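Single chain ahead, by itself, as structure tokens, in the form predicted alone.
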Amino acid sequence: MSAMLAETRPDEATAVVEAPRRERKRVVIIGGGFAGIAAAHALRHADAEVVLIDRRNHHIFQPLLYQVATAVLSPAEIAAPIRQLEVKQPNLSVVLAEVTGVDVASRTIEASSPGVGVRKIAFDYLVVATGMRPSYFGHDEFARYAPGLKNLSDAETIRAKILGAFELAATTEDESERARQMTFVLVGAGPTGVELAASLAHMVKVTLRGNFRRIDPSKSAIILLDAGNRVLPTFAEPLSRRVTRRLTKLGVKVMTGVKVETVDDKGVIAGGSRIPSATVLWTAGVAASPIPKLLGTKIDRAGRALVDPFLKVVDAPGVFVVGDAASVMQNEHPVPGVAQAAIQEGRYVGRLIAKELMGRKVKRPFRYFDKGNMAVVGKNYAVLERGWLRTSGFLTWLVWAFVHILSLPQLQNRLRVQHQWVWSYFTGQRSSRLIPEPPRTPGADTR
């Protein structure tokens, strides 16, 4: 870590701002996801010091999130740390903390570190790729009996949940009890609740086949619900329709045009009925991290900064934002709020920045080119949309499969995932069916 970066003892509150005049212009990039890493790759024959800050210390292959909340694979097969970019990167520093504050006039962040305390940094350049995170809708109390899916923690929390609901069905001797802990709902009819469903349904009906005595999993009830008329609402309404009727032979059940009213620890009112559930997840809307809040410029209704053509913050020079934290306008309408757009997005602000070190001028805004829409549901089905072009089928699946072992960001990650995927795809079994056991308060008796 560079020694000009103001550092503080665990005793003091804030760290002052290092006063030697820097050599090299700093660039700060907030956040590990692919937005941030694709900046700071572009940056790394740049002659600066690039900063990279996350409070975690991995990246996550968000796309595949799913597959670890349903056991298919382990979260260190989807993740890889942050760290290793320093071994290929010599210009690049990564920090493990969290960002509390942004002050923009004087060109300093403020970032705790468990420990540490929190120092201030300054920047030159300030790239902010934080990401999004669950949006409740105005409802956070419902957070707290329905977890959504960002994260690594979030995909453990949900496959214990998943997981721990049949244990009790197992367990219990009350046949309505029974009845909720196998009803699973999903709020959110998006890709991300599509693809949970989908592969909730397969674990029910093929991996838990044979394991209990007391129940049959394959008797489980999984609705899918949303507020919206269809299905996969950002893709044509033909490949709509084809996901709902391969939902439906599945075994889920898809209701739409139903409003969650509340969520509690009994289940779901919806649509002004209740449905009794032990495991409610959310895979509705998002919401910007607060940090856009902070460059104090204009925000939209999911807290994503408004940028320029060229994502740069307005009258704050030098301060971009990229990813699902900005809000990005193309001929009238939105850059979607995928995998890709971010990659691109940082890949874009971290070769500006670059040419701008070297006193050229940057002419040609942001251009997002759609590499086109996916969704997997379940075995052997997947949907593609890309302009004119929707397909669905067997074929599709197969491109889905190789696009997704070719995105993941290590050698290790794409071996691994491979050898799980052919032997799930012949044996039907998920080898990350384990649930962690609570913390014991120590001295308690482990017996």
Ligand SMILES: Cc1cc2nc3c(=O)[nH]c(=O)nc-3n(C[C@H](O)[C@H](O)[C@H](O)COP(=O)(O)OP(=O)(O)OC[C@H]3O[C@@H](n4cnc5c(N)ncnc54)[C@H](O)[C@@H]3O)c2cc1C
The other form holds:
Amino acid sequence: MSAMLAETRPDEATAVVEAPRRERKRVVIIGGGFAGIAAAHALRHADAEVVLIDRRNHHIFQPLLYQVATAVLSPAEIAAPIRQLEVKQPNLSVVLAEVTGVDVASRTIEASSPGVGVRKIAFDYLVVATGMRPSYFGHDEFARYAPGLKNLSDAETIRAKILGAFELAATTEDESERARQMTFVLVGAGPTGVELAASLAHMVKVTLRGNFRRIDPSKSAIILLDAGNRVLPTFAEPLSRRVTRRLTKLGVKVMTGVKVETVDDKGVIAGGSRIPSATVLWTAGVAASPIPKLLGTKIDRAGRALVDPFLKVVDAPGVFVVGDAASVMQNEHPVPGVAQAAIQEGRYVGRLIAKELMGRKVKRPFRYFDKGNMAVVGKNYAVLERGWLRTSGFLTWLVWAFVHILSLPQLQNRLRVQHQWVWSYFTGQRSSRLIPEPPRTPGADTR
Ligand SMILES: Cc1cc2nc3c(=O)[nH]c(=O)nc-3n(C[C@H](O)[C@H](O)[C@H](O)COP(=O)(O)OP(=O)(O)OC[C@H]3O[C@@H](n4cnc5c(N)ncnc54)[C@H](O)[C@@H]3O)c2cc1C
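Take the protein just shown as the form predicted alone and give its structure as the form predicted together with this ligand.
Now the full complex is given, and it begins with the chain already shown.
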């Protein structure tokens, strides 16, 4: 039985099966995020043909996406081309395609590339590392008005929405419309919501100061809503309280215990009251990509595949799920959906496959090593939790900045981000304040 995404069912006649060369086993990895790249890297010395498939040609450093959305960084500064991995790893091929079907029984996947059509690619081992996407908790109609933050195009959409709102506020003569344009609502007070709200607060107070004659951007309302009873629910309560105080000091209105009922073109209805807003941002929920479902295995409520302690899919030999797409339990707690967990899982599976290819059996199940949890709350302030250690403030912020610079995918990103941060720190300016022009019909306008 072959499972496919309904909306992308390909024309069977166009699909040609690419079989592995007989002398080498083929490992197909779907997803060039943190987990997929770690798996590919761990297979660099393996006697195998490694095929890494991603629908994007670039890897994104998601922890800094919020800085692209708030104009601190430009997209290229937090992304790196996946293809360049081929240069360093001779047994690796990178394929730009969207995987639309998986047939565990015949050990093939279907991948569709624009202009090329559908290809069936056979595998001996399959590693699914397809990550998550925003979830609107059954209210997909909200997506139209409240973009989520998952990729570079989301970040650019949000940036354009924020900057565009100030331009419209400065243009309109209508007081209530001006207030609506200058009200920003963020739904979801997890790390992304908190980081985005704090960065936006700094932008309206510092970066945009004096940029408009008719409006004062520092008078904007930034509202962070959450149905839960505190911000950063995955952190210890005292840290949540400190973060709430910090956000309030920055001018963010934190509203917890408030459920969003409607998001529309006028704003949101939350806790029974309407909040007029032209910019609603969705930083609340995530759900797994549809690929784990195609494996025919059990999935949890968020669509993640339930895997065994070796990250294998039960009853599907040689098939693994890693990173955000996997539901992994450790000491009766779920392994968190963070970059470190994805990297460790990808690396573990890559090494496991490399050992199996050498005829060795891996006896040690996956163990997640928690290096700690961090969130940044504007300039000079971050929180860190690692076991019993809980810190916050300027020194923690320095640690945050150092760790993030070192974790960027390539030297070029590290240098560019460092440069932008120093510039922004001392001048308060942000160098990526662009609202893209709408596409024009070729030839329609020659100006
Ligand atoms: C805004 C934001 C901020 C975050 N901040 C932090 C943070 O500060 N610290 C932290 O540790 N974690 C953070 N995270 C979480 C972290 O980024 C994820 O846990 C991590 O990216 C998971 O890695 P992954 O490889 O499983 O998935 P991803 O990195 O999401 O990669 C999945 C890849 O699969 C590809 N893909 C998906 N479906 C298909 C398909 N059908 N065909 C082909 N390719 C496909 C995608 O294009 C993508 O490249 C953040 C996440 C977001 C969204």
